[in-house]
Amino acid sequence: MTTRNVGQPFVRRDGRAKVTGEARYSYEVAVPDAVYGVLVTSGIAKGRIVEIDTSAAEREAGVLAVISHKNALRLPGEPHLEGPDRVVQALQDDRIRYSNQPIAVAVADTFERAVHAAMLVRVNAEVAAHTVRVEDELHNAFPHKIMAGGKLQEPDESHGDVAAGLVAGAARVEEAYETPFETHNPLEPHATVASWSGDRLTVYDASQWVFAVKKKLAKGFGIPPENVRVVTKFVGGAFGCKGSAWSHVVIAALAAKQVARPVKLALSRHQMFGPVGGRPRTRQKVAVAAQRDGKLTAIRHETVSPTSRFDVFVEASALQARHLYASPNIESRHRIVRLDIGTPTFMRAPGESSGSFALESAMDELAHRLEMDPLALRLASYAEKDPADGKPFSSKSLRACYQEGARRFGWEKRPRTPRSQTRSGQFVGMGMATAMYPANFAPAQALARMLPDGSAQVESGTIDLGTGAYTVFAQIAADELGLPFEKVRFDLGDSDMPEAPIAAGSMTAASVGSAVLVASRALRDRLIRTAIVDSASPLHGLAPIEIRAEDGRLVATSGKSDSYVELIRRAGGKPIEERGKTAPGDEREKFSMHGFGAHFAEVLVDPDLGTVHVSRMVGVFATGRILNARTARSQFLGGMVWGIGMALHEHSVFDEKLGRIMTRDLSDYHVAVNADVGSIEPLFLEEEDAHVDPAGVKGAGELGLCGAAAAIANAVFNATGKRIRELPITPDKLL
């Protein structure tokens, strides 16, 4: 069957609804008789609540309740789940564990009255000693298994003799690198609408995973999972922070039950800092050594990151060192420390983005010491098989990414020595780095249904984060069913639909795309069988192999055909549907599966002001089958822009004395804006990968960020001769 839809740059199905306001995000869903909840959060980092005075708030007009640990309903169950879920604080005790922790919720008949009531709550707290400094707890650092690639991995791994390998190198680098706390700032803050009907709960939540929210609420409130329905039709950005059901989700449901009214609860921008995760700070040590020809003799990558006192999260920054470059001696170590902070969480390319900054900076430093081209150094230790376990790669086009990126960027014009090239009075520098991200794949289900009018409806309970799920899955189904793209509708975001994994880890296209493919193929095959046994069909009695799907019809090699409309009419006029289920198989044990790419960056650095402007970036990526050229380009572009923010801007600054984040809005927490972004050219090389998953897809959402900050940092060194090993690269570090 000829593919006509997959790969085409169709405009996103949800685009018009979003720009016209037709799209309704979770907080905007109209629920009859709804009231509004506003959180009260802690002003201290650690201690306990001695007294909480809600009397003034409760006297205000329109206030239904102010709920705290003193009067909150007791949850019959602990809502924490295994996996990527987080331990929450749901007003069940008087303990304060971190600054900005939810400690009460004001519920009123209008949003404004709820805000006012929350401001009137007075809290007397007993302050305990705290620390938010990694350095204070290094003596208590400990290893913990890492959840990565869909499975638990050991924190430490080594092969060969790294110490001997470091000595054997003609040149070596041993340096420390640091990335800061970063905070997700999607345009849509976290928001939940909760409504009870007896012991049945319906929730509209800004979520990356409706099924985890469903299970968490069912467990916490002690009700059957089938009594909980979670809906998320549109998400205004997430990037990992909406992958877990945080405290406010449980509190919204608790408040709704307590006041016997549906409750709408949204976090303020200030409340996005602390209670709903972030990328933790990392302290990394990297040692690399190589022979004169660039062949690596050793790699050592060690990292320490913080977690909270009450939960565990590991930023797996040293994982890439295990898989990226060929070396006979490789060692990686992960340690975490407990601080008095909210639990960190997954943030776009967790581990890989922070780890690639350190590893790829060290590789650039090694190239400089060897007086070798940084690209040539990487090619000298190109891994033809996975160094960690010797498995072949399911596909790997990194060499082609290097070559095409260097050609499109003009890498041959890179200044050989720092500070040797200027443009309009500014130093010019060029840098590059490698991108790698695991090709994740998780169990998923989908349903495909042929309707009497000859159109198809396909469903899966996945989420569209703005990545194009509404569009690309319709493209897959259209090709399998032989329908025009316009005649397939894909729906998502409802826990009553077939179960799908978390929309994270760049695995949605691979996982749900494969389930959609299997379900659509099963539906097509059933329609063929229906035609074959239908004596009134022109295809009656033919063999299935003789029939293909094309333009809304089943067409035989002889030219005879039968339309879906007529086929269903004769079969009784009711929709015909099939389900599809996919899951990782033995292939995952036989092959190493990753997406690869290469970043090239040019920067202009003002010698007097120390300001850095990224004037050009070229990224070339190989991620299996491309489902939609437009949405894929958008994903890579977004990752590269994020790389600019990571390299130059993003930093959640703590007041160590108070233990609270001081950069609590977008005037203080800087992200890359239009003025910061020069020419960005994302390119992709399509691969045929028969092993990675049924759809042949590797994720694109996070690969574009991996290595991007390192390429910019390497370009800054090429421009100035100053090596910045602590992000972000700000003027004070260059002057």
Given for the second form:
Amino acid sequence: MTTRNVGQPFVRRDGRAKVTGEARYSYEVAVPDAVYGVLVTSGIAKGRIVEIDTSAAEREAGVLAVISHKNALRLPGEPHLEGPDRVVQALQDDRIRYSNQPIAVAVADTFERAVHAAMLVRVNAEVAAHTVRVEDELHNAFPHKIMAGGKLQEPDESHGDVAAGLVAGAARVEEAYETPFETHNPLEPHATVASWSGDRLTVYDASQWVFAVKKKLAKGFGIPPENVRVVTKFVGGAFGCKGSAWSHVVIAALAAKQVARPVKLALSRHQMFGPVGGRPRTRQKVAVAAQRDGKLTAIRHETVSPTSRFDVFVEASALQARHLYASPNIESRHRIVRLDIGTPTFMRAPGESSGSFALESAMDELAHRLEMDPLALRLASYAEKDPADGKPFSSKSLRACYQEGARRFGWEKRPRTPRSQTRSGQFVGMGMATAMYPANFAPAQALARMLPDGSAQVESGTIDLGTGAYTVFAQIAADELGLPFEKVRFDLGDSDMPEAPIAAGSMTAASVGSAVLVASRALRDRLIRTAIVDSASPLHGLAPIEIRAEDGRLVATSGKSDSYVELIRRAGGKPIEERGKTAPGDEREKFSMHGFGAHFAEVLVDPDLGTVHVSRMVGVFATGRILNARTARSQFLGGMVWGIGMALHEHSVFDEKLGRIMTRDLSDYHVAVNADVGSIEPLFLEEEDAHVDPAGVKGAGELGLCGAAAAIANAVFNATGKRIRELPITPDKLL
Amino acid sequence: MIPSSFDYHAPATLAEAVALLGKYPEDAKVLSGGQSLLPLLKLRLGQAGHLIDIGKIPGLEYIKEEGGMLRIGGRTRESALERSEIVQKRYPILVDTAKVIADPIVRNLATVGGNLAHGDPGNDHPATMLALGAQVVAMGKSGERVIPIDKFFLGLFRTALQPDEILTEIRIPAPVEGSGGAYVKLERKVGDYATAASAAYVVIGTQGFVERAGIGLTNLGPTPIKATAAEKYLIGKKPETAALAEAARIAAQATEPSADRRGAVEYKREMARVLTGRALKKAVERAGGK
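Okay, that's the form predicted alone, but what's the structure of the form predicted in complex with its partner chain?
Following is the full complex, with the preceding chain placed first.
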């Protein structure tokens, strides 16, 4: 098929609805007779609720119920699934396992009354000693398999003799690096609207995966999955925290059942810190050594991160060390410790972002020790095949990314020594780092339907996280069906639709895109078959291979054609539909599949104040086919801005005595905003990848963040001569 | 969160507003731009039984030069100050100050009078007004009185305003030949309260000696700080590098910062020194002293 739509920078279809307020986010869906639930959360990190006094709250006007473990409905099933699901606290017992844990919900006829009632709940708890410091549990660190890229991976991997390799190098770096606890903080908080009709449940949820919410609720409430419908039409950012149905989702459904009214429940900003995940802190050690010519003789990457007492999440920071650089000796090791915290979870580029800070900082340190250009060091150990298993890459244009990035950025102007270049009284520094993220692909289904008016309706139960799913999948379908973009409507976000995987892991474009492609292709082929057996069709009797789809018509090489409108009219006037299904085959056994990129950053550091301003960033990425130049660019742009936040700002600071996060709002939990950001230039080099998935897509959501913080930290070193190994790089660390 | 309940009053005249304040002396707060008060109430860090909204009272938003003074109406929005031609041309220190207060959306509502009357040592205008030697006009039931700014800040969130008084005007001496001022702020990120900030104002005589100096410091103690010793030190000196550095050192000694998420005591004090040095240098440049 000719591609006329794929790749085009179409404006996001939901953009206008979002900026005008017309888009209804989950909490805003109008549900008749809905009442409002507001959570009461624990002030301590560990203990037992001895007494919970809800009488004052219950006396208030408009309050329907205050539900705690004392009076909550007992769930017939354990609301827990296999895979990336999280263990929840749904008011089933008196245990407090972490600070800010939901312990009750006040339900009232207005939001304000529910807030007021929640504030009147008095809790008397027996406090137990808690531990929220990774250092205190290091002696109990243990390995655990890692759920990443849709499969379980080993915590430890090693080949060659790393100890010998480290000694063999002409230069060696062995350092410890740290990244802090971070919290996702999408603009839209978590929110759930639950409505029962008998034993059927409808839920509007701020979710990255309606099918998991559906299965979890069905399991918890002991009802068949087909009785649960979950809808998510718009999401105001998620970044991983909405990939799991957390406690409040189950509590909303429970409360709705108990008060026999639909319940709307949203978390306050404050409540986003603890009960709904976050990126765990990492303590990493990296050892790298290289010969004089920059060829790596060994890489060792070790990491420890915390999880909760009751569930497991591993921040897979050392995974990329297995695949990124050529070295005869590579070792990677993951350990976790248990703390009295809410379970951490996937946060944009989980593992790759925190891990790349350590690994790419160490590479920069090694280059400095070798007196080598950091880019030359990376080229000297360029992996032509995956060092983990010798598999060829399905596509890899990293060298071109390095070259194009260096050229665009002006890498040759990099100061050779720290503190050697100033601009308006500030030190200028330049740094670079490599970006790598796996090209994930998961089973997905879609449906494509040709309507009697000659327009198409395509759907899959995936989610548009703000990434552009509504737009790009319509582009794919339009090309396959030979329709203009405007004639294809793509709908999503409903568990009644064909099943899609979690919208995470940068795999939605690849997975759902491929399913949409297969479904649309199947529909087109069916329409062609319908035409050639239809004696009234101008295409009657032709071979399918002679026919292509173009401008709303089926056109034969001879020039004869039949329109979809006519075709369907003659076939009885009913819509014609086909389903499509894709799943990874054995191509991942044969190839190593990753998106790659190169970051270049320029910083200005004030010598007396220690402030860092990222004045310029250039990122060049190669990640297969680009479906929409505008939305892809936005993904990279977002990733790079996130890198600035990660490098300079983001930090969920724990009060270790109280066991809770102190920075619980956006005035204390800092993320980069427009005014913090200088010039950012994301570019992509298109690749043809015939192996990765039918859509040829390797994913864009996370790659832009991988390595970004390291590039900035490396630029800070280049500016100041100070190596900051603990994020975020706040001014005090530079004085 | 939502605030605890309160009664809302929207008087049409200043007299009416003052009378309302007199009626609820313990329990009323003046609502101007609301950018400090409403978050405070919403987060339940404070509560008030009565909010007296002065937003409907005419004649409180103006910026004009009159009688050798710049007169700023108490309810003048920060964004108006920032965009005012006369301010941009003749009072660049006020533009320095206004443009680093929170973010543009807040500045569209926040008022200059509110920024002072709130008595928050983290607010930005107090230091600048201290440096400039401003006066504030307060209207109460017994009429109008003028309060010199260095007698205005009494403690944390405490000012010289009586419970029934409303801040109606700020008066700043018009610039004279050889004068210049600047405000320099260090923030963790754009829009934050100051980690430390310094306002400096100098008048340099025709002989090249400092005739007047004003230094104000933000968020470096329980109240906005007027660095009197440093000001005195500069008088009669040539505004050269060494003198400015010494003044900055003396100013930093006047600070009483507390340790918090923005940094340790020593760090803040050191930043006060660096920032005062920079503010003085810029002020001297603007005064035409180099």
